[in-house]
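The data below hold one chain only, encoded as structure tokens and taken in the form predicted alone.
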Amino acid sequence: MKTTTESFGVTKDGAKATLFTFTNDNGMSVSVTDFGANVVKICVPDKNGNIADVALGFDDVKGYETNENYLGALVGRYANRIGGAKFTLNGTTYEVDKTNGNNCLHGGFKPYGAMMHEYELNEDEDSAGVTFSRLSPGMEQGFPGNLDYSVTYTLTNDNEFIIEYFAVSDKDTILNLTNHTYFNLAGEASGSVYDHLVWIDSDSYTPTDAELIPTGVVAPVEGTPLDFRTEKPIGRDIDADHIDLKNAGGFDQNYALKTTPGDATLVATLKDPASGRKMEVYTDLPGIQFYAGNFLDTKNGKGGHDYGRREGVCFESQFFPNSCNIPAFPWKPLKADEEFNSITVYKFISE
């Protein structure tokens, strides 16, 4: 395993960002930055040995300040849409930010994507990576509670890019903490994911409203274009004639998981079938959002590309959204001095 540390350019409030790359002995490699602990790189061979850079991104901290789709970022302080930017916690109703429309879209105006993180290396024979953490104020983005939360990112030898979650607040808070990485297995500048083969280990899904907050209802995905069950490219349905494909202009949906606390389970498979990379999504957690980047408008991207619609998709492990106003799903409160931990691995193949 190799480590290395490279200036990442200096952000408009004149902090220094530092990019980690860290390489494991099959050529692997994984890049990320204290600057909002945003993935910047994930470079995975083929089946020919070529290596490609399969994230989407930018070359310096500037990108990632501007960053509107989220491109690499950690979101938190709670993912996804808060319907009516606003919860009911102890009694006391709370709001945040407005972030897309009337709801709450991955945490605030400021997210954590776009703030500074302390850090800390970690090294062993068989893997290398980097905790980053911070503290998030009370009432930052109008959520209660101090909350010290960490990640760790960690590249193995097994090509495994493990990503842990950890957080604990003085006062009981809302939490839902994922990974945004667009992933484009046949290059990050190499167009639309169409060709994209999808398998996920999901029997239902959480409908929307035209606003893409869930209904409450948890439904079957078994006679729906958003049954991946059986694996299939992803511009076979995407533009189906169903309520929910036409709510989010595509894929960009919740899937109920079949997950233990504490244990990650297989769930989800990403597939090039030209350049015969595969990717695995491992997770603890109960739901996961499949986005093919139906609104993916990006600018000025690693090497001046610019990143157009479904050019990527995301794997979001996560609670279900507005978790935090449906008592039905899966999901509680983060009580105080309670400690939240989580793991999502995303495991890189070629066949």
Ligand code: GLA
Second form
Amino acid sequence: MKTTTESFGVTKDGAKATLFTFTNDNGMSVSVTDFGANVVKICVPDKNGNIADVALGFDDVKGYETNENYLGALVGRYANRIGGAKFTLNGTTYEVDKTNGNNCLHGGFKPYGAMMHEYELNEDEDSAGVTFSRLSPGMEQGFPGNLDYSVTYTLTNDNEFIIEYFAVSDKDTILNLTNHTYFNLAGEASGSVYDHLVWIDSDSYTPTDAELIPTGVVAPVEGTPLDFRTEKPIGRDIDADHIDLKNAGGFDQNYALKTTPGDATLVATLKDPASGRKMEVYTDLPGIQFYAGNFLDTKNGKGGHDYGRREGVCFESQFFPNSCNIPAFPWKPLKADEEFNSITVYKFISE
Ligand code: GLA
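Please give the other form, namely the form predicted in complex with this ligand, since only the form predicted alone has been shown so far.
The next block holds the full complex; its first chain is the one shown before.
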């Protein structure tokens, strides 16, 4: 394992960002930055040993300051949408940032992916990584409780990229952390993901209204174009005639998973048949947002590349969107002084 540290540029406020790169014994590497705990690069060999960067992103910190599509972002305090941008906790109603029409999307106007974090490097014989941490002050983005949180990124010699979340608050609060990396296993900026094959081990999903707020129903995927229990190309059914595909402009749904807290379970795979690169997704969270980049429109990514609609795909492990307003969903507020831990793994294979 090898760790390198280099400058990643200076933010408009004058903060110096650092890029950390971890390279394993197979030549796979992951680069992450303390600015926003963003995942910047994931370089993976294909079946012939050719390495490509499979994560969409930017060449320096400036891109991450205005990262409207959340490329590589750590998302907090509350991932995905909160209907009406409000929730009630212990009898008090909190109003949070309306970042998406009438609703809150991915935390607030200043998301965690745009905040500087402390860092601590970790290295072992078969793994290397970094822990990014921060104190999110009470009422930041409108959420109660001073929240001490961290995310640990680790690359192993088994080609696993492990993401571990930890958080503790001094008051009851609500929490939903995720990672918003866009993957294109043919390499970033290599066109649409229509030919990528997807498998999701889920029998049901959470339908939404026209503003993509879950209605509270958990519906079977059986007989719908949202069924990925048998692997299929993303392009096959993405524009099928189905109300949830129409509402979202394609695949952008939360799938209910058969997971247990603390136990990272294989829940989805993504494969690019041409390069032979395959990614396995493991998580202990109850849901995953399978988002095929329908709203993706980012200019000036890495190497000046533009990233257009459906040129990257996200697997955002999470509690169901809007859980804080839907008691039937599998989620609970984070109690004062209770420790939150969760794990998600992206594992890469070439075949
Ligand atoms: C999530 C949402 C999408 C979209 C993206 C960000 O994946 O589910 O609807 O908002 O984030 O562009």
